[in-house]
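Next up: a single chain in structure tokens, the form predicted alone.
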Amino acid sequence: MDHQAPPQVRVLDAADAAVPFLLQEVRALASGQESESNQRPLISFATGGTFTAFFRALDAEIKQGRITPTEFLGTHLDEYMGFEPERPGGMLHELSLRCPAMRDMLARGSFLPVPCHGAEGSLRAHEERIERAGGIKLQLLGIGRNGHIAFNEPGASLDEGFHVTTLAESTRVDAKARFVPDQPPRRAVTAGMKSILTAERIILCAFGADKAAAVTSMLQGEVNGTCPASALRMHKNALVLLDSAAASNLDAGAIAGAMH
């Protein structure tokens, strides 16, 4: 994928400023306003830290009926090796706790999982789903402290599919309080970034002083395997949002035509 211009960089007052933005990119898809099929959008979402009152305040909105989910599909980045959806510490056990609709979701057919097991005829199976279902519209993400999107790790290829990989050690020490009494996972089933990158549109969210690190390797450092997140920068309609202590070590003269 040849580069494109750099992503657009948002520097919120808070980390909360970006739940009402993403609420209203799902409204947006939801409702069929940036719809120019009759087929519903797919969208992707994150789980982790980062979206946890997004989660919860997207719940809110479905309950309360501003948002109507048998409009919309939904799937997720990855998931660790044999966990279920209903195993506690998995990523959707995780995000069906923060927004219980999506088990809904789930149960009605509207919601992907990924195939947990990993096994190779599955992953196919499940790109073909989102192929058939008109492919991501709008995909969530966050960043690794070690600049890893989904379980993308440092060192991984940019050209490469939904896929089982090994998870870097930091990334397992991150997640070291979900699983106690029991030691994280050390396999998990991932989209690669040539899969995340052919979602039509790409919001990254990054918050807190432990994500400066990653975020201006992102932006600012090599579009290589080292820093997987800096394959956005090959993306015609990829997002940044950032509170300050995310965007503490950026160059601003570098990326002030990306400022918005």
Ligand code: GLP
The other form holds:
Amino acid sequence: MDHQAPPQVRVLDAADAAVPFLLQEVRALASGQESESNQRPLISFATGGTFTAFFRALDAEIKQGRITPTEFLGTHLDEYMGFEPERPGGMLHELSLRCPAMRDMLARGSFLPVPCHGAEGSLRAHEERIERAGGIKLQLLGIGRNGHIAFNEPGASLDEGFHVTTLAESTRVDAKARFVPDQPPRRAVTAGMKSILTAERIILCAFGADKAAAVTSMLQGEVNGTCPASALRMHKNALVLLDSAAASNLDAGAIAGAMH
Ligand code: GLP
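The form predicted in complex with the named molecule, contrasted with the form predicted alone above:
Every chain and every other molecule in the complex is listed next, the one we just looked at coming first.
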């Protein structure tokens, strides 16, 4: 992956317009339209406020039988260190609250949780499980205000698999609300950029003016670990969905088209 191929960039009329688009991507994968193999496709979800509306809609789709949860496998990007799935503040806890169907998938063994204690052997075993499942077909991503992806903070290596990392202070500030009255954890377990870039398809969503600077560095800055999200420019099949506020600092040439 030493080439650069600018991700497709679409600017949405509003953040909500991403929901039907993402549901359609999941539906197409789950229904097998996109695959020649018999293996259930593995979809890796991102947590965070960016995906709240999507998860609620995904849960409704599953309840109404329009997406069948037994037809795909799920996983996620990252977890706060030591946060078991039932612990409030954790990523998997958030995901299960917003989309209870994911909790059922976890109970059935069709959702692969990130090993939250970060033991080296458990991280390698997690990578092997992903590989045995045929790799990640679709990776959803958000972006931090400082350009982080999952918990790959500025300065991260672009060549690492799942690993334990120390959170940037700005990330801890942004995460404060979910841990009140406690302080946010200092460490987390995360998919590394190398793991993320092995996904067949990547869709990154960024909404709101707070994300505009990170989006500009991602798409127009240098490709290096200073802005981990810039590594998406080394991927052949990446799509970036923005609202107009997140796209507001971009040069017009960076944008492929509007999406209504
Ligand atoms: C978090 C997560 C990321 C997420 C990002 C943006 O800290 N580690 O996976 O994409 O920050 O979060 P939000 O969508 O809440 O802005």
